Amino acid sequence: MSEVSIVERGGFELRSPVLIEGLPDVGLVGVISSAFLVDQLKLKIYGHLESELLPPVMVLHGAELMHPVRLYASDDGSLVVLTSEIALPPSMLAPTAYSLVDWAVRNRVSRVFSLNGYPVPNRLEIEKPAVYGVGNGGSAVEYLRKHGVEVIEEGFVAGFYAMLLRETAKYRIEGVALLGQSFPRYPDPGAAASVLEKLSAMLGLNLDVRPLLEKADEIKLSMRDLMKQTEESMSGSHKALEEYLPAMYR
């Protein structure tokens, strides 16, 4: 059973959606994507995660008191975003993939993105993100490929996405992460706007990445708490695979 539980807000009639999820990760890709996508697509509040796992948090957007994980859905429900507003504990990773998983069972995701950064040393010298990918099965790799994504063949994944292809891989639901040149320990809003260009031609949103580059600046700075955040809780899940991994990938 689950520590974790979806709890929908009722109105949608979901018609086999796309499911998007940006959870704090690397870069803060996931997270600065997922809140663009939800403005600039003006998708509305589906629901939100519920778990004792969480920390007693809640936020505040416009006097209005809201869940920090929650997931939002366009009005045609052909489209699911997950987002998050603080870091999620180690504890939570899996028994949110599982939930999360399980939600996409019973209706009848389509497919599974998961957006990400792939952190590099020298970022400063890039100027315009590459973005890689990781598919969950044979016909994910080959939708990635379809789409010019540099399939990454060899190595090890950790972390949320992770375990989000490997559950939606045991029910047959094809995932893709899409991961976009990041630094490490920066929110790349820069990273984002690459990630979000590959997701806008792959699914035909027809995006304009302009808006998000014009405010790098003052996202980078409204994000420092949360990258910091994301750090602690990424620095213990990593401590604790260490022992797994084989000295080469370490």
Second form
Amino acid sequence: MSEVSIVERGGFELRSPVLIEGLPDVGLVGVISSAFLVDQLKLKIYGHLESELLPPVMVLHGAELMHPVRLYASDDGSLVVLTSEIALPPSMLAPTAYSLVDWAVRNRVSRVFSLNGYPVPNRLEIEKPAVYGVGNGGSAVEYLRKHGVEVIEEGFVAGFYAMLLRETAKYRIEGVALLGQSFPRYPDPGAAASVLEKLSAMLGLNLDVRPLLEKADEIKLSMRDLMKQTEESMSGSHKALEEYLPAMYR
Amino acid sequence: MSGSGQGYLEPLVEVKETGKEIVIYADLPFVDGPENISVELLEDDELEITATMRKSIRWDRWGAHQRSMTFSQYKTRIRLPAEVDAEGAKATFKNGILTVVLPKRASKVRVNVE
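Having seen the form predicted alone, can you show the form predicted in complex with the partner chain?
Shown next: the complete complex, the earlier chain at its head.
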């Protein structure tokens, strides 16, 4: 058994799907966004991640025992979303990226999106967070620019999405990260709303993100414990590098 | 087993220290304005934040014992990493985030060089 396995429930016929990753990270933007997608697009459980690296935790929802890291898919098989209700330990990030990309190759994933926060110190002053993009190659960057996403040209990216961009590039799968300006250490539904608006425009999902903003307080409160876990996990995954400048000059 | 109770929620807090100040941020969802927040500097270099929510939050079937808990206030005590000058303390509340700025007590002493 590899360190991380993707266990599928069956019953779906995937058609070169788009894979959207929304694991816990800065501002929990990925988790808030992926939970919103699952709810709004009425996605169904496709499978889950299994690993001895995961903490011994299961989740109860309406008395149903569920795995904490799950994949959801649309009925038409065009969209798969990865979400988690627990922070992944840093030691699990690389094996998860390897398994996910292996799965993506086998299932002919057409493009991988990571939804995430981009920590900014002046977030309090920002009414509507901007969304930046990172691409894993020339065509991915072009795709972002074509959709009006400002591309980050210099800097560090760190954490799971950085590994996912690296691994997808290896296997020539187009990978993009959408990063909303976010509070680094608080759940940020506003940043998630900005990211989802952009994703919606890029994929033609026709999402109305107003419920996210209307329920912002509720979301922040319910995500409080996951944010604490995630902060501990982020400290082991070099996230602080994202605030540094790279050393190369030209 | 079941039960119910009332409690305080501990807010998410971030403490930043610069050369001259300590800045504390607290995320306070469901708090309407500064009139609902109290910030007190205690002895032993501790800061206490309490805040009242605009509505009670009830979590049903919470935890393995199926308790329901109702929260209507936040409360936390933060140990400050340095001595501060209470007179110069300032606090603001914007977009659900409380910011407390505490100037550090000056401890520098200039030494004449002869």
